[in-house]
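Below you'll find only one chain, the form predicted on its own, shown as structure tokens.
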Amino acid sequence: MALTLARGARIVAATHNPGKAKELAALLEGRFQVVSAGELNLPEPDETETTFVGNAVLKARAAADRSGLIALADDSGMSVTALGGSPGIYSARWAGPGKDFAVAMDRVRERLEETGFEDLHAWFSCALAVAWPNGGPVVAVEGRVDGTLTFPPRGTRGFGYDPIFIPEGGTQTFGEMEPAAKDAISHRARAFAQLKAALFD
């Protein structure tokens, strides 16, 4: 029989970023009661794997077993062209202990400086992985979104590297975009949108 997710179950948004956890939430559309790993005060994985996609199941299979409830985790970041596709992976971890995406960006802008700034090409990659608990199975899927860096970061929505990355064909960064205009384009939202293809009743 095929995995779906009922409208209404409880699930879990394998994060403790208070940001991505709304993003997730309004995604979800209101389908679902949705509580964060922070809340419920569950422990961070290492992230020890070398994708997304990965990265993704890896979280969604701990708060899921930890907390008993089908959970969502999502690995995502931006990739540079120019940088070798770094930060990639490591995109969270460039911002520091304190997560502080301003010395994020200002790292990505440096290495930038370096190379000349000839090519400003970047992507966001987003990977979404669901887990039942209790060893239950695992459906994951991968989206991206592909646009151009700016520098100063401009714009104070979203969060993480959004104010520096303009999609393609647009003039606003993610930064400067309402959410819900950001929300209907974003790498999380082409990943979302084969989420429910695949699991949503």
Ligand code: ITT
Second form
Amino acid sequence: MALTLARGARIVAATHNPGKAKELAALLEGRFQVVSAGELNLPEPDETETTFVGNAVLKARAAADRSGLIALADDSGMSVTALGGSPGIYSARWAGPGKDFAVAMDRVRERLEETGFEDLHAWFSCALAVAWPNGGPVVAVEGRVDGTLTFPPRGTRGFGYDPIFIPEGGTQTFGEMEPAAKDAISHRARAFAQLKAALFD
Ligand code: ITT
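What does the same protein look like in the form predicted together with inosine 5'-triphosphate (ITT), given that the last one was the form predicted on its own?
First the chain shown before, then all remaining chains and molecules of the complex.
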């Protein structure tokens, strides 16, 4: 039997990041009954894997087995070409324990300054994983959006590194764009489209 995620299913969104949770809720568009990891008091597992997909699977697996519900997890980040792909899977960690993204964005700027700002190309990646409880199956997909970095940061919308990232073909940063405009092209939306094609009835 094909694996499907039926309309109306009760699922847990396995994220503790409010910015992500908001975007995931918009993408899910009322299709499922979504409870958050916070509402269920689920612990945040250590992200010990070395890829976005690995960490998304780890988070979905942990939440599904803890909650007994189908779990959707997101592991994402921004990679900078001139920095050899950093911060990548360490994107959240560059903001430090206070989760201060002004600090993280400044760290990116400082590291780029050392390279003479010659190459400002960057991309966002998003891996989404759905895991069924009790050691059940897991499905993972990955989406990406390329763009250019700009300093100083611009815009107060979105979250994380959005104020320094201009998607390819655009002029505004993700931090300046309407949420719906970001949702139309983002790494998260692109991963989500694949999940939809693979699993939704
Ligand atoms: P959970 O693990 O609880 O979901 P987290 O914030 O720790 O939350 P990640 O380990 O996946 O999640 O870290 C991803 C980081 O990458 C996130 O904190 C953002 O700073 C950044 N990021 C991911 N998607 C982004 C987006 O759409 N816009 C801006 N920054 C983004």
